[in-house]
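Presented as structure tokens, the chain that follows is alone, the form predicted alone.
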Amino acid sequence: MALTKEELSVIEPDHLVDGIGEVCPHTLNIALKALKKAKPGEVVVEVTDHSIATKTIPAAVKMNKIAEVLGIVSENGEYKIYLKKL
């Protein structure tokens, strides 16, 4: 279920990961850290620039069956990747 920019703009992260300047793998093993972390129903938020990033990690934690992809908001060069820990 894809949320929309304003109603994922009012999501307060469980767990803020940067990965500005990362690229993949990295930025993918990062979020997988975060999740890892978090408790089910958290939110973890990776901010990247690596524009790959916005289709690895969503690929990644849906395959695994980790994370459920609540979107990606775009920015500036920059992106905001919502994940919501299964």
Contents of the next structure:
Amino acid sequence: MALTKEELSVIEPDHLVDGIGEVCPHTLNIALKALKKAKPGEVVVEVTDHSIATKTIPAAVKMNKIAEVLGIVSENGEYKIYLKKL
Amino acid sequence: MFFIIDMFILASIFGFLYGFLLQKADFCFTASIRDWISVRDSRIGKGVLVLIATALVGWGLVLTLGLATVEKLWTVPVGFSNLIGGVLFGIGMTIAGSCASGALYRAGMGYIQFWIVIACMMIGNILFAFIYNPWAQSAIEPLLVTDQGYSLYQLNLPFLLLPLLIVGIMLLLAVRQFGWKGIASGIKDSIQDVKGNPFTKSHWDIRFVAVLIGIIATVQFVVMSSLSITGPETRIASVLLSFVFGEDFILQNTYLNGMFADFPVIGIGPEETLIIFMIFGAFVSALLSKSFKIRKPKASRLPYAIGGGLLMGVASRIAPGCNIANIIPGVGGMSLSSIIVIFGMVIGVFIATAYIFKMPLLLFQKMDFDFDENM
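For comparison with the form predicted alone, please write out the form predicted in complex with its partner chain.
The complete assembly is shown below, putting the previous chain first.
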């Protein structure tokens, strides 16, 4: 289930993906690429300034049962999307 | 024909509303097809279907009430050029990362990438005009089956019959898939987002926004003209070009000359004002929800913006029309050419998604999301 901002902030990501300046579909592609490299249970965090990615990435990983969405942190126009590989 | 100031005021209001709403819902036509074929995400696709349903009922109603006539419908010649233009536009918008309307509202949100896309679309428009005259005209005309547009409204049927039939079938399919309860909760969810102070919220439900855009576009059809983007962009590009090479340079080109047929001079008309105000509407919407930010693209993405923009610019003249023109006044007006263009766009998006981005096509095959490492 979605974690709170405080709970998310203590999570140390296993894979950090830089999506700043990227737009769809690249934002989704780089998240999927990192998830492919990750081992089950590992956390992938994508940093993005593309608000649409906060909708498309969770939808894509949920629908295809690739990862669990731990939550999204929004700060100063940037978003961190926390994903835990299934 | 001389434009009166009222038309410019009306156009700026319509443009502002479209830009504001598109930004509020992140209405991306490219993603509506791409995300459905690649990751089975139908969220935006449902928004587009709601928009189509609203436009169909809107146009049918307006014609029935006699607020507009069949002659006012937006129709263009029907033929293979619709399909070719549609496919190329679909590839272009997928590469660029947004369609014609998406580029405008994202430009207003501060994405430099989409300013480049818009500039390249305009260069593509002009490129087409100078290929058309002298060469392409003789290549495009044989592709046409009819030299005039055709709308199903020209059949001698009651105007509302076909729209209600199509929307009825859409509703039936939705009921079969989600049940009445599902639809009721969908309607409830879609209004949920505008509670409180909706203007400062960063996101409104796309289906709710689709209904609003459909209604506004219907009103615009009655009081002004049909909504289009790439035609006005071609004229803006021509105006800019005329500053450098003079008005005669534009008027000597058959294609561009035709585009200014209704204009007293080479200049900005109401439709051009409308699309400029779309950018402004999106800017205000983004400012209110604090989502405005100057976003610089990575250098590695510039070829996508340039290539995609140029392709969209050329393709929108071949089709003719962009996603917006063909989906709202095109489908709403039941224009045969628009149905072919949209079919072409879907093929184009599929080609670009599968072969250029090599995205996992999970809809078609259960792959172990195996795709190109280099993307």
